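Here we start with a single chain on its own, the form predicted on its own, put down as structure tokens.
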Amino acid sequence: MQSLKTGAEALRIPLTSEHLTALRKYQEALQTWNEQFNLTAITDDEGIQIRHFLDSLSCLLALEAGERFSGQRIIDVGTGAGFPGLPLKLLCPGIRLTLIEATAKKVTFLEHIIDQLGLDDVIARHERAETLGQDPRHRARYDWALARAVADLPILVEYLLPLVKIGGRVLAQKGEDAPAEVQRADWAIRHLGGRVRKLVPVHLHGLAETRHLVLIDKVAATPEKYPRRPGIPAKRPLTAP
């Protein structure tokens, strides 16, 4: 786990022995299921370490002096297989995690590594967000939303923001292009009850190109109408009108 040890140092994110365990065997399985089952394009141990984990871990740059996950309620919308939500989860056991995945397979294989690993409050669900954001039960009820290489942001936060309390945040994880998206989307942030807070520039061991922490504050209520039905956002982007 050499690259994760050294991507994370320079991020000065601190890994244990136990963290490096818990990785490793996450690491094997994701491997191993990714023979039957296509849950990623990254297979070899480096590109898993520094593009899935070191990644997802990225995600606590996103946090203020003093500031912490545990406690907190996150959803992980299109984790995918676990990313970010479950890496953060080994370094902050204390979250109450709800991984959002509608790929039946992928599914299957986080319930799969959830036990595997162990891990308490943490629920793999096989649905879309546009419903979930709609389902009382769900709708602004987390403290924070998360999303990694989901879509352009525009359709993003039509996901997360019905998801979020008011008071809670937004976290996308974007590429180079993150400055442009966030421009092309204020609008919708807006309309949705957000408000930017910051981006931050994330550049991890290894790779030339620069990744973004999108943070979004939810300052108001989102209108009851979004998100909208499944596949509509991503067909109908919200723009100024």
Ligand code: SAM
Second form
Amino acid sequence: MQSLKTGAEALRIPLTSEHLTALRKYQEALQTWNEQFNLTAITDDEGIQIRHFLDSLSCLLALEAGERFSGQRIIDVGTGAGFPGLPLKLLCPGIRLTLIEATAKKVTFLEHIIDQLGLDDVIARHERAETLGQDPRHRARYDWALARAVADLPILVEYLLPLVKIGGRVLAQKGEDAPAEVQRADWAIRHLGGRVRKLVPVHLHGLAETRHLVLIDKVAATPEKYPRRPGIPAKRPLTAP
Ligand code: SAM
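The block above covers the form predicted on its own; next, return the form predicted together with the named molecule.
So here's everything in the complex, that chain up top.
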């Protein structure tokens, strides 16, 4: 786990030997399951440690002075094999985490790894964001909604903002195009009750590209008609009328 250790030190994210043991277990399970289930295209040790684990942990850089993820109700939408939610949960065990994922085999893996890592207060659901966003048990219930590599931002905000309570926040992990994506999503963000807070650039050990954390505050209720039916946000992304 040397790449991860070096990368985390560069981001000033302290990792204990317990964290590294748990993440090694996670890496091994991902590699074993991937032989059968094609959970992720990134399968080598270095790739998993940097592009999956460290990139997920970089969400901690979104926190401001005095803020913590522990104790917060967090939803990770389109989590795939658990990113970014599960590495964050390993470092901040007090997170109350919901993982949602549209592909059933990935949810089976999530249930396995949650059990293997002995994690409490984590639920993995086979569900679409559009369905959960209209469910009163989930709509406007979360302190944070996170997502990485799920959809272009004008679509993604329709998945995420309905799930966040007023005063909560969206965190979208994006690549080099983040500033342009934010511009394209500007109308959708405001229409859905959000306000862009800031973009945090992130440099990961050994990677040339600049990644970005896009932070959006939920400042007003999302109009009831959003999210629209499953598939509609992606088919007809929200744009200014
Ligand atoms: N977030 C993970 C990561 O960064 O490794 C997975 C990224 S993968 C490219 C995108 C995932 O989002 C897929 O597993 C897909 O099934 C899921 N997904 C896409 N649209 C979704 C939706 N509307 N609701 C729930 N999951 C969705």
